[in-house]
Structure formats: structure tokens, C-alpha cells
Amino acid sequence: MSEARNIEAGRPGNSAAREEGIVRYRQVRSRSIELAAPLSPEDQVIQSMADASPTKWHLAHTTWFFETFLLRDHLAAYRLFDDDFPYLFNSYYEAEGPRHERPARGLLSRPSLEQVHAYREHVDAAMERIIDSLTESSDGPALRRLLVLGLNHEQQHQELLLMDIKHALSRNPLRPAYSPVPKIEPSSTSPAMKMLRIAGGLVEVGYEGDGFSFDNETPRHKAWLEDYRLASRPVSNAEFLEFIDDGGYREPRWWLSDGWQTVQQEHWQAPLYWYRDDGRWLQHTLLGPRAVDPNEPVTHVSYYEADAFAAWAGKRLPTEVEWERAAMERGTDGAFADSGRFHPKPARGEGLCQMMGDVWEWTASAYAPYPGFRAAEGAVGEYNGKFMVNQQVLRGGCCVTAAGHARPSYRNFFYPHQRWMFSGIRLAEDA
């Protein structure tokens, strides 16, 4: 059963389902716990780059957004925890006033992570008795849709809070690991790539369902497609060394124009993370620095390094509707964080592998509004509309997405010269 269903289940009267949705909302929240508890207070303070923040304020936000969204306005006896939270933690809700400058957010040492560990407490004992009331609420089922936005919310930065304490520790000459285990032994072998066709035609995309997703998968609209070849897996760490060997980042002609620059100002030579030692490949991984595994998937390339590559390879980067088209299909899926593996498989299987988990996969598509698309009203239509520019898509999750995010219709993006995250390649080819 679907989150939203799960939340929107209750009837007056009905205890087994509000209290349903009680855990539902104590799991995500204390995930994030979980999540920050292998790293010490200094550790959750830092910030290693602009685009990162700390994990002390991941927690801090989200449990902002509960308490902007739901408590605030829909809870009357409720009284805010502090009043320059709202300052501190705000994001990017221009409609919510001013806040604290997103470079910046690795000064805030205070307020201490105890007292945003209280924060979260207070919150979540007022969240508790507004799920208990929902159902007996005139505005229940806007305040439902709002409380499973919250949790869907919740999980993309508890990605996030991984994604950046990766960054912030491999920044640490020790290069301290995350977490020592599990242990990944070497791999041995993975699936040869195939170019796999895949019939065209006139197809729907966006979101179909009654469960829960983000507004920037919908509407559901029609696209069409010509016969293409998607490739049965993403592109591997060997298959990438063929690359940077042949001079890849050397070489202009496999560049667009703003990829090169970048590269010649960043004095790329490598996807982010890898370095050499002793004439070795190593990654700084989330378990700490291993050899680079010739059959796992590349990952943390920018979309520039995945459009070089393709084009270095004789493809191309499929367009999102092509992917989305794919993944309908799907066989075998990846890792994601509930298998607590932080780091991507080799491809197993036949088939398409991978589609869903271990590494988010770089589409040729630009982030757009689909056709129709308007943003809710108020502060919360500023999650996903007002960055339709500027931006790739990419799809299919990564290992450390929450799993229950992996769906077709799922779009995440990113600015193309952004690599922290968990992002790879998959290649396609016209028919």
C-alpha cells in the first residue's frame, strides 16, 4: 500500500488508521536519526561546498517544513519552538520570508545539535496529535496531501544528507569513511552491454496512479517516440577508463561548448571522487576509499561528462520520455538505501539492469514544465516549479534514494556541471 493511502485511510472512528499513519511518519522521521547517527557533532556542522549543506541543518529544515506547512497554520494551540527558526532553516520559499543565505549555513553553529534534536522532538509531538485529528478535520484532505509531501520531502534529504557528508569527508585528508561497513568485496564480472531496441510509437508519460507524486511528474500527457535502442545497462567504471585513457578530457571535439570550459577551468581528469595512488585508481566512497571496481556503474559524472562520453562512444544520452518509455519494462533493479550498501552494484541479469536504484542516469532532457503543468498555490508551489530552467533530468534513483521513490515518472534534476550526487550514464541510439 502506497504512503498516501496509507495516511488517507482513516475515517472517523478508524484508530488501526490513524495510527497507521503515525508509523508511517515516526519511520521517515527517525530514518533521518539513523541516517546522522554514525557522525559526530562536528561532523554535522560542516558544510564542504555551496551546494551541500550540513546535516545538522538537513534535520533542522525538515522538521521547518512540517512545522511551516502543517502546524503552524492548522494546529491552533501550537506555538513555535523558536522564533528564528524560521529564519534559520527556511530554504528557497521566497513566499516565507527572508532567511539565512544557503553558502552560509555551515557558520551556524548555533543553535547546538541538541537543541535541534529538541526541535525535532516538539514537532513531532504536535505532528502526532495532527495526524491523530485528521479525519475529524474539515481540511483533512489537504492536510493529508500536504503531511505525505512532508515525508516524500523528508526522504529526498535524508539523499541529500548522504550525498553531502560524502563530499564533506572526502575533503578530509583521512579520508574518514562514512560508515565501515558493510564490506563490498570486488566484484568479477557484469553483463556485456547490448543495445536494446525499443518500439516507438505514440505513448503516455508523466504520472498514472492514485498513490503519491511530486507535481513536476504530472500531468499525464501523450509524446511521441520513434523506434530507438536504449542500452540493457549503465555505463560501466571499465568502459569510462577507455575514455579518460584515449585522452578523453583532453580531446575538445567530444565537448559541448560550456562542458570544456568547465573542464579546463576545473582541471577535470576523472569522475568526482577518483584519484590515483601509487599509479592505482581509487573513489572515495561513503565506506571509505576503495580500488575503482571495473564492473560497477560509473557514477558522480556531470551531465557534460555523460554527453563527452556518449558522444566519444558513437551514441547519444536518451531523452527522458525514451527512458521513462524503457523503464515501463524494467528487469532487475538496483541497490537502494534500505539495503544500507551506500554504494552501487555491478549489473546482474539480462535484460535491462538497473533501471530502478544504484546510480541516477543523465537524460538528454532539459527540465521542463509538461504540458499543462501549474504549481499549487501559495509557498509549497515553489518545490519544483520555479526551477524548470537551466537544468538536465535524470532518472531511475540511486543507492542512496529512498526506495520508495523509484517510479517510472520519477524526474530529479540538477545543473549540468553538478556531480556530487549519485549520477551515471546509460546510452542510447536512434533505431
Second form
Protein chains: 4
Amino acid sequence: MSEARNIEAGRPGNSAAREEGIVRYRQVRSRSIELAAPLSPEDQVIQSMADASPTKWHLAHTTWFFETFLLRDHLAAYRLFDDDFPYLFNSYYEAEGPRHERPARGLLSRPSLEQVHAYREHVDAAMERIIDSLTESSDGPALRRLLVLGLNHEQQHQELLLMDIKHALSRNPLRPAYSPVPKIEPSSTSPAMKMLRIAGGLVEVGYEGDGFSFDNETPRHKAWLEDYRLASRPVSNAEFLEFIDDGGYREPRWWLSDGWQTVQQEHWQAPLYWYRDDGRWLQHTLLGPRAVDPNEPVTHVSYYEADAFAAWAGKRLPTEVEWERAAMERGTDGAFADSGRFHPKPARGEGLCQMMGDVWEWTASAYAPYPGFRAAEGAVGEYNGKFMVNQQVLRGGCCVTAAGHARPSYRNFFYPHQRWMFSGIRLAEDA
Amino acid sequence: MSEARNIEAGRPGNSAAREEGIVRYRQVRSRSIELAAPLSPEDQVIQSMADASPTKWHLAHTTWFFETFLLRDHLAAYRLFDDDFPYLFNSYYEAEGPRHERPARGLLSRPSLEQVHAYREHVDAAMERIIDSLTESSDGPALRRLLVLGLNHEQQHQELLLMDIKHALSRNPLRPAYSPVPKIEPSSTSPAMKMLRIAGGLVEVGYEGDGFSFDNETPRHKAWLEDYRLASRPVSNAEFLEFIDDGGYREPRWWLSDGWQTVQQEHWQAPLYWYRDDGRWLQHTLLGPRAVDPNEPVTHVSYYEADAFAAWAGKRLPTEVEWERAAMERGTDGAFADSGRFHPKPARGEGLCQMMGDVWEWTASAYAPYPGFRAAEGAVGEYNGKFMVNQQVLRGGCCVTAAGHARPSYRNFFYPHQRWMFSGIRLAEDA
Amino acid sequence: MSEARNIEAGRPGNSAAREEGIVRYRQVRSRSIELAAPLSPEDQVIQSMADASPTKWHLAHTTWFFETFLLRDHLAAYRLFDDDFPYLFNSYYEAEGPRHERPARGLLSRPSLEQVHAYREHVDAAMERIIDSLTESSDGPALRRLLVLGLNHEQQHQELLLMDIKHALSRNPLRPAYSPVPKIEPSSTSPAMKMLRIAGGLVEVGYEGDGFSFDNETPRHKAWLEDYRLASRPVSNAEFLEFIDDGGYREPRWWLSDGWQTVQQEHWQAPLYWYRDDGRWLQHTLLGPRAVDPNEPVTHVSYYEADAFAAWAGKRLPTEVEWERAAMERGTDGAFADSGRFHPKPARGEGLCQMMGDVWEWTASAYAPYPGFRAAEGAVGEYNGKFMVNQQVLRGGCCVTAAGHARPSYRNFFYPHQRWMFSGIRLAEDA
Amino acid sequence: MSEARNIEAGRPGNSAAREEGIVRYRQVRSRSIELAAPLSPEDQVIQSMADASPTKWHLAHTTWFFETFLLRDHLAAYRLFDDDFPYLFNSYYEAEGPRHERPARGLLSRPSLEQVHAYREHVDAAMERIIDSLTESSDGPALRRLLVLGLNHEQQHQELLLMDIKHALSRNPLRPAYSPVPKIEPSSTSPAMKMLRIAGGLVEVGYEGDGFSFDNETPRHKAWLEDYRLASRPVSNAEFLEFIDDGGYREPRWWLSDGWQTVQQEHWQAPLYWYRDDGRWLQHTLLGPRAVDPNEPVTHVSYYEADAFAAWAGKRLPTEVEWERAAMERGTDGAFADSGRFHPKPARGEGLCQMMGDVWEWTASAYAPYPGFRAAEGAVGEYNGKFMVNQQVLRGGCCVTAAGHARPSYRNFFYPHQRWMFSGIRLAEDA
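Now that the form predicted alone has been shown, please provide the structure of the form predicted in complex with another copy of the chain.
Below is the entire complex, every chain and molecule, led by the chain shown above.
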């Protein structure tokens, strides 16, 4: 985020700015290649559900974003790397024309991974030329905004890449790991959960500043808040196991009606990736199968499970306004993807812990436009606005989010039944 | 509503109160029978989709509500009319045990309509005994609350009965009418739509008073509102036809992503019940097929269509807070079910017209608990709270809502794709 | 059958023939009304699955058949009873134009049962006029064939009416009976099953004679048959219970691959309509719930179950040629619908018992055209021929087949997964 | 086939037999590797529908067959290459225990292609040891039968591999070719179709001899046949285009009822892989997109299309007995997979052409056991018998069948709606 600000708003001398812009671009782009590195070409082609995409597709789509919104429209004499690629690698931008059907992305054995790498290099070379010219160009500020949007877009896909490959590998009976197991520190007991009182009033939320934010975080606006309490840390596996052991998945009274229907249809009995082996709970992780650690935050729960757990616990989920106010004032951070662990850590420390990082936290707020919201003009206006129904907001980033990508005003959103993101639970209650 | 208050809160002398209670009970109960009267036993058994229920089932289920929550639990020596009925006629109360599968309600040729009428009479006789005893009983106030809840519940089912039979009859190629066509006044030109400015600030919304309200309308609470504008009347058929003629159903940019997917999957090209015949638009109504009247409010649109229309018109939908503030201050009423027309009327008059009645108005607000919301204890706590996800709030009542049933704080809710209720559109915009 | 011959081929004097034709017509037509008589209008409107039709629809469709293929085309100045009825009551005759969607037949509360009765009377009156004129008319023989086809068609629908209402009532948790329970004779022990040797050779099968047959029974043709053995009676419930108790429904090796998949998807554990209550097997019947009688033939089994049972028993199902040869030579009859029992009887007697009646018997033969088969010209050519793929032949009629309707050459056909007809099992083996 | 006989039945001196056995084994096994060679590891992992399997899976499954039925059970001290592989690579043998879900085969990025190659080598080495010992072993004849079955099984999967990759590549918008385009000879006009008269009588069909056959081809048995006529060659694309141009896909009267339903649901308008481009018909082939050649046999048609075409042409499809008699007496051969063309050739020559090779020919016969059929004991008994319902027999082999694999008595079988095999149409009629 601070890096983003360097490009967008910092105003060092022109040549230094150019240099910084290119460095930042290279950092983000090479990070995608690094994340794909442990995977074979075979791993990178598979798609395990319509919601997920193959690794190779992520590498190509993020490249298409730069090619389409910057190079094609703004770099004189730029030639598309391949005329078929816009059809293959447009995700959901209706204004950009027809595109390949989402559930069939996993059939794209061609173009080969090698060709996708060549595509990235082709676009990267052209992007460096355009970045080089930004400070002189009259539409420099607009292009810089698109450039920064493209980099943040690529970081979002880095997270999706990890979520998606986790899901794909979990469907393999061999339960392969994404990466060799790092040294996992012995789990320490997590501190007791406290409900911390936070004062309400007429507050302001939403992004404001000279750095980057997505359009859905704006405009900053007023909201009324009663006093409330927020849990000092996310719900742990140990606490969620109590819910399971108390028959939580069999008792309709804790559940929203749609949630109860989902539990029955899907035969849910535990978070996604959990399974029983010889009487104990294991979970599939990016590091391969591991015992469920009681001290780690519970993750891969749906909104329905988060809400049911809160009901069972006699609490509720926070609204996004409650969450954001607390995070802006005093939250501390957990771990992001740069830790290389790709799995949430047990809580540690005092006060309002792990607000950012480790697990995304479901809020009670439906994803909706802020008062006064306007989507961007043109195709990039489809980035966020058209999804503003049927989804719930999550806040805070997680252990597979790129470091520096998230911020307190950042609004993530998923459907209530989805669980393949690293979603967790932070409880709230009226003061 | 005012009637409800008589029972609940008005405190005339005991015998007068008794009398009034019984009168009110009889009024509501006999209204259900009146509404079913134009239908044959054959009509009353059919079910055209899982969301809808047969007329006969509504007559029985509303009776079950009184039997279960009042008679069984509170009337000494009460014997169930039939031991199988709780299984057949419980709708969705998990706490009341297992129940018949919803999509199979249309297979219940037995019990016969005659038996259901006998069930109603059995329960009514017992109810009159219990109402009679309310003023003396120590749990009188609690029972009175359940009684009023039961009457409001029955009124909701009167509306559902009309919505559901409209849908069922629309599936019949003969396009039969529910009732003989009344004299339809010639349509007058509707007044031009004006966007009326309304002042914001720190407002209060939610029910407060000594009458009846559902739990989801409470507690009354503060909210911050910027100044805004609200349309003087609902969108008319003429205006919606412009959207259709402008290719609105074929242009993705007006639509939420989920909406666009629905349009394509369902091949929507117009509101529900509209069809083309010899080049002109007709619509199925409770009075049989009729030409689409340009001056009537458009109805039977989904949230997706309402939102797309607003985007096309360069406006937006109001939030429920915006809607409620305006309705409390200066809205005028349209028509309800007592008009016997069962179809929305063209707008007439000045100012903020038809806020109540004629068509339910989609709001931009997801259905969620108010700050501090608590569901009632026990099975009736399932009445509203467990549906608070994935649905959008509609406000204002409609032409098939029982007169006196709705109020400005009343929150109706449906899924964004649903259209068989009498839903319409009122536009809003930032001031 | 013999009755049919009277009309078709018998040649008494003209006025006697007329008289007989009308008597026969009235018998068949009034039988349909008799079969519907125990059912209320509400019962007659419901449809419990796409494969089944409402009673009222059967009453109307059989009438449509006469109206369309005889009256409309051959009775001068005949006027359709109602111009909408052909659309509503055409079943599957593509050549007769578009028609109402099959799974929505249960939504036809209108036309009312009363109107359908009026339709029948209108058509019956006109039919009597046409029958009256048959002997003089030059196209008399062709019309006589259509008349007899229409009567046999109506008899088939009488059987479907009983099958379908059994299914519909079985979906009602009250488990209502179609008709008051008759005096059920105490069950006698069924005779031991014997495998009777039957000589093969170059045989002839298929209908030949001057009575009525469906086109699919012809032409009579040669077939080679090895010697074989056929069971003296259908498999009994007691024998089928052994299969169940031996884990037959859990052991893939007895099952065809498609059958095993169906067992798992549908969670089959017993024949259709069987259910356990307090540790014993009951079954839903047209007479209401009854204990499974060990001596009755097992019924409501799919082809998959019949084949799996035969594999488990070390036997096989007979081909239709094997079945027909045996039936023509020496089978004895069981009970048909005129018994009023509507449920198969235990076997009794010696030799090859119950070949005709009681339960339809699955054969190993796929339903296919006989060598030299030609469908009739025009719309009635769709009667049988277009179904000759994916289905298996059943033989022999059952306890809800009209008496005199079936014959040894009669070919019934259903999909291998279907079970709502009164299907049973007769074993065979190589000699 | 002749090769198979060498192993199975030919009895040269022991060491020569050993040598021949090993040569034959190596030929078949290396052919699979050759067929996969044009494909990248990425190509080999994808699966485009539940009916198809990834190339890599075919390479592993055929290996599993030898490992399971020969090595594991009969080679002393043999150790499984990998304990997880039986779970992953068992196809449908219930007796061999649980297995990976078929539609998820395309998610198996691990084991890698490299590991699958190592698996093949491991098993091949052990197989050579077992083949070496066959002549001395007391269970030599039984093992030789399993060996030959395994080789024929692998040849079947070679055909499936080509069918499946054709389907997978066809789903890629880039329409990639499986192999570089060979020199395609200019198309010659195909000879006119003649209906050749063939004499009936009491014939014998089914395999008899000392070579290899599948169990479903036996026992040889008598059947009665009337005189008939069979087309001199398969239906050509030109002829099928006439059907299309005559509105064949829009006219219900040509279609079986299930076929018509499929046409409407699937929106079929032409054979699989055909598509229109600029007003002309192209087709996806293993050699990439090509114009539809009027002289080539039509291929990739379902049974429904074959039957509808025959009805439109005033003919019918032959039964399998009719087909086999003709093929045994005087058919000539077309091309097989060794041609390297992987696409059917235009008919050439006189008489009964292309009975074997080029396209599989749908017959009017449902796939059923021959009189006296017995499946093999044990798990290999599941090879054919359990599929004997709901499918139709095809005869003759095709352009992707291994040369020498098919024979006149060979029975292939597919569901009537399937089209991804190289299926074609040969007409017949009564004499």
C-alpha cells in the first residue's frame, strides 16, 4: 500500500519516479511467477470448480488486464501478443466483449504455460515502455491510476491463485502439498478472548487519503454507531470444536434458514478442508495434511457457519462500520503471504489482535454501495459495483493476502455459502 | 393496524374489550374465507411452484398457528383437531418439529377443503373461549400479543393467497381469472414524476408506539442520512416500456452481475405475467388478461429489474431508511385489498403519492437485523429473524395487502430474483 | 379382447352390429367414470410426478382421442366442444400440434371436473351418431379400427389412472386409500416355485388373428429358441425379502451398472411403496397401508431390481419370445381390474400360473420393432413406434389392467428405472 | 487379432512363443506411448466431460489392469508400484474396491506424467518376467487369457484416448490439432449407394474360433433372419447434409421420442464437432478444423440421429445379426488407426465396402446378452456384462481403432445419445 502510494502520489523527481514505478511493477509481476513456481505445468492447468481458476489462467488474465486497459488503448503501435487471448483471458468485463466460459478454464491445455510466460514477457516489456513515458504524458495521471489498479488487481489474483490451488489439490486423493513444509513453530496457547468495549457516535468510514483504494471503499461517509464490544481475537479452532461437539451442525435453531438448508444439502459437519482420520480432526492445507491446531483461528467457514457460531455463543458478528472503526483506531496485525506460511497463526499479544492478516473476518453487512458511490467510467467500472447484491463483506486480509495490499477500509466480498477463501470469525456484541 | 391496537393496547372496560377482541378475530378470519370464495375446491388444492402454497394450505396453516401457539399451549383440555395436522400445516418452524415438504403441498388433496373448513371452525370456537378469558388471565398480555401476532400472520397469508393463486392461474393456458372483472375505471394520465428533495440528518427509524409491529421493525434506532431526492410516484408501465424498447433486457451494463445471469438463464424480456399478443403487451392479472395500461405502476419486477431500470434512468433505489423517513413525514396512500381491484391503480394526486399501497417498493437495503434486534423467545422467534440474509427489503404494502395491515415501518423481504409479489419501483437520487 | 373382436371383425347383421358397437363403447366409457368415482374433484386434479397424470386429465385425454381421430375428421359438421381442449389434452402426438407441458398437468384446476364430464357427454353423444353410421359408411372399416383403437386406448388409461392415483396418494403423509378396503381373503401359502421345461425350436410370435391388437405386436414372425425353463409363478414377497435380507441392495455384483448407480442415487432399499414401521415392512396400496404379505407376488420393482434379483437367484429373466411362447401354450390367468381388489393375489393352482394378470412381468428384451414392423399412417402412428428405444418389454397384464384388454402377444414397455406400474418378476433359465 | 491368436492359441516352440509374447506385449504397450507423444503433459491431464478420461489416466489405467489382474495376483513377491494407484486408476471394477470419482479424473495433476511413465516401466518389467514364465506355469493358459485380455483392453483405451482428446481439444476455443496435418489425399467422389440383397434363413452368429474374443461375442448361437438389403457403403456427409437442409433436425416425425427430446434440450442441429463458419460447414477433427468433405462418411452421430436419418430416407438401421452375417460373408475393409489419418476416408471400391474400419455403424439392436451368455468369474466378469441395458450395439471398428483389434463378431456399445465416438450410419431395408 505504501508502495502504491509511491507511484500514485509521491512526487520525487521524474527519473526517480520512473525508476520506482518500474521497480514496483517488477516486484508485483515477479511475485506471481514466484507463487506459481512450486507447481508443475500440469498443476497449473487444472480447475476444481467454477468459482476457481487455473494458476496459468491467473498468470494470463492479470497480463490481459495490463494489455487491455493500458497497452491496447494507450501505447502507440502496440500489437496484441495473440488475437485469441482477449477472448480466453477476459474474466467478466462485459464491455470488453464475449469471453471463454468460466467453468471451462480448466480445459485450456493450450496455450501452454510456456506461451503464457512469453505473453507475460511481451506485455512486461511494453509496460516498461509505457511506465517510462508516464511522467511526460498528458494522460499520465489517468494511466498511473490504471497502472496501480492493475498491480492491485494482480495482487488480488495472487491470493486467488493460492486459494484456488489449495482447493484443486484438496480434491486429489493423494492430498499433495503446494509447497514443502516450512518449519512450523510449536503452537503456543492463544490468549483468552476478551470482549473489548468501543465507543460509538457519529463516525466516518471509507477510504480517504492520497494512496490507492478500490472504488468500493469510497466515498468516505458518516454513520451512526451505538457503543459496542468486539472480540480481542478471532475464534479459535478449539472454540469452534466446542460448537461442533455441542451438535452445532445438527441444531437448526442456531442457523439462518438459508444456512440450515445449505448444511443439509451439502452435508456440512465441519469447516471446509477438515476431515476425520482415526477419530481426530485433520485439515488439508497448502502445506499438506495437518492436525487441526486448537490455537489457530478457525478458517474456511461460510457466512452461515460464522453466523451460527455467533448465535450459539450468544454473540453476533460485527457490522463493517463497527469493524472498520475499531481497526482504524487500535488493531494490530497478523501475518500475510510474505510469511511464506500460507496458513493462519495462533493469536498472540494483547488488545485487539490480528485485525489485519491471518483470516478474513465475516461481517454482518451485506455488500452494498456506500452513500454517494459512483463506479468508474468504462469497462473498469465493472470491477466492483456490479457485484453489490447477495454477498457479505469480509474485512482484514489473511495469510495469503499480499503484504501491503489490504488496509482497514478494504472491502472483500463473498457469497454466504462460499468457504474456499481464508475466512474466519470475530465476535461482537452490544455494549 | 388501528384495529390491532384496539386489542393490544386500548383498554376499554373488560367486557367491551372481550367483545372487540372477538369481533376483530372474526373479521380477520372470515376475510380469509371470503378471499377463497371465488375458488373451487380444485383451484384451492394446486401449487404452481415451491415458493407458493395452495389456497387450502393457507387456510389450514393460519389455523394451525392459532392452534399451536395459543390453544395447545394455553387452553386447558384443548384437544388437537387432528393429530396429523401439525405435520401437514407447520410451515417452517423447526422448533415445532418435522413437517411436510414444502414443494409437495400441492399433492394434499386430502384433507379435503371441507375438512379444512371444519378445522377452522373447531379452532375458532376454541379461540373465542380463550379470547373471552384473556382479560382475567395472568398471562393475558402475553396471549394477547400472540393473538394479535396470529391475526397479522393471517393477513400476511391473505396476501400470499392472492399472490399464489395469481401465479397458479397464470400457469393455466386458459388464463382464467380469479374473480369476475369489476368495473375498471378508465385510466387517467398519471402525473409527471418529480424528484422531491428530502432533508437528511441524524434520524430515527423503526417502529415505536403502543400498537402492533413485527419484531423485525424494532428497535427504533438512529441513522445518519444525507439529503436525498425521492420520486413522487412509482415507475409507470409507460416508463418501463421505454426501458424495454431501449433494449434494456439485452444490455449487460445496466445489470448487477447476478441479475444479468438471471436474465439470460430465465430468458426474461419483460416483467412477470407480461406476454405479447399480436404485437402488443398483455398481462395476466387476477381479473384475467388485460392490456398493459401505460399509466399503472409497473409491477412484478425483480430486484434485478428494479436496479437495472434505475441504472438506465440515471437514478438509484432508495435505502429503507430514506424510504421510511419520507413515508413517515408526508406520503399519501394508494389502494389495498379492500378495494377489491387486486391490481395497482395509476398514480393520482400531488406530492409523494402511493407510498403505502398499490405496489411494494424495492429498496437498496439488504434485509438485516436492526441494531439491537432480538428475536422473540421460542418457536415464534423463527418468524422473521432467520431470513435475514440474501434478501432485499420492500416497503409500503400493495393492492393485495389487507387494509390496515401495513405501516411505514413495515419491512417486507424477498429474494432479488423473485417477482410473484406485487413489487414495483420508486426511484431515488442524491440531493 | 373378445369384445373388441365383436366390433372389429364379427359380422352380425347391421343393426345388431350397431347395437353391439354402442354397448361396447358405453361399457368402456362408463368404466372410466366408475374408476374415478371414489375420488373427489380435489383428488382428480393432482399430479405427483411428470410420468403420471391427474385423473381428470385421463378422463379428458381419452375423450380428446375420440374427438380428434374420429369426430373432427370424420363426422360432418362436428364442432369441437372447446377450442382450447386439443392444446390441453393432446398427450404426445407431435403431428397434432403443440400441447400443454406434461409436468404442469397438475395445475389444471380449470376446466373443472364438471366441465370435463360435460366434455365426455358431448363427445359420447356424437360418437353414438358416428357408430350408428359405421356399417353404411364407405370408410366404415377404417373408422371401426380407430374406434376399437380408441377403446383400447381408454382401457390403457384406466390402468394408468389407477397407477397414477396410487402414486399421488402415496405422497400424502396421511396415506389415504383410493377405495374402501374390501374383504381381503386370508392369504394362503403360495405353491413352491418350479422351473418348468419348455421346448424351443423355430417358433412364431406376434399377433395374428382377426381381433384387435396394437401395431407393435405385429407382424407375426419367426424366431429361433433354444429349450428353456420358466418359473411356474412370479417371485413372491417372501422370496424378495430374502434378497433384501441378504444385503441385495448393498452388493454391487448383482446389479447392472446403471442399476447400481440408480440404487445409490435414489437410496433404494426395497420396492416402491414399501416402508418400515416398527421393524416390519408395510406397503402403501390402493386400499391404504397394509403389511407386506409374504405370499403375494412382489410388485413395483424396476427392471434393475428384477435383473439383480434374478442374478442373485442364479437365474435370469425370460426374453419376450420365451415368455410369449409359454403363455400361448399353457399359461393360466390371475386377476384383473374387474376383481376390484387392485392388488396382486398370491399364486394358486398348478402349472404355469398367473401368466396373465396380477403383475406385469419384466422381460430381458429391449422394446424394439418386430422384423417388418410398420407404424400406422398419420398421427396414430406415433402411438407406439416412437418409443422403441431405452425401454424394456413387460408382459401379461396386472391386477389393474382392464379385464379382456391384454393378451399373450401384448407388449407393454417402461424405462428400466420405473416402478410405479404393477411390475413383477418371473424367473427363467437355460434348459 | 491374428497377433492375439499367436499368443493365445498358436503353439510354436516354447522359447519362440515366449519371444512372440513379449514382442506382442511391447508392440501394444509402446503404441500407447506413441499415441500420447504429440501431447504435452498439460494436454494429458485435462478431462472435458465425465464420459471421457485424461490421456494420462488411460496410460495409468491400462497399466493398473496388468498390475491388478496379473502381477498382484500371480507374480510372487510383486510389490505394487504405489499403494494409492489402485484407488486412482481402477475404472469401474466394484469387486476391486472403492475408486476415485470418474468426473474428477481431470484434477489429477499428481501423479505427474513422469511418474505415470515410471509406473508403466515398473509394470512392464514385471510383465516381461511373468510372460517369460507362462509356458512353464501350470496356470499358464489362464494367465495367457488374462494377458491377451489386457492387451485388447489397452487397444480399446488407445481408441478412447483418441476419442477423448479429440473432445477435449474441441472444447478449446483455439481449436488445436492433436497432430500435425498429414498430406490429405484429394477427395474422390464416393460411389453411389446401392442396397445389396442378402439372403436370410437360420443363421449362426457370435464368435467361434481359437483366437481372442470378448465374452460378449459368445456363445455362437442360431438366429432366424428374413431376407434383407444392406447399403453398399456408409451414409456420406453429402447425404446427411440433405437431411439437415430438408429440416431434419426440426421435424419431430423422423425422431424417436427420446431422440426428439434430446434434440430440443441439446439444441442439436448437426453432428457433433460440426459448426458453421461464414455460411459453410466445418468440423473439428484430430487434425484441426477442416471443411466437411461431402464424400466422407458422416460420423459423430448419435443413435437418435442415425435412426432419424434412416426414417427420413425411408429405410431402417440393420440389426446386429444382419450386420454380422453380411460382414462375415463379403464385407471389405476401410482404414484403421495405423493409417495415421484418424479421420474416416471416403468410400471406394465395389460391393459391400468399409464394413470394417472408418466408422462404427449403429445397429437397431439393444446391447443384450447372447442366449447362453455367461460373464467371466471374478472382477473381470464386470468387463462387459454389467453394461447390458440402455445401450445400442455398434459394429465394425473405425479409423481410430487399433488395426487387427476388431472383427466381424465384435460388439461395441454406447448410449443412444452419445456421439463422441466415430459413429456412422449404414442403412438397411426389408428385401
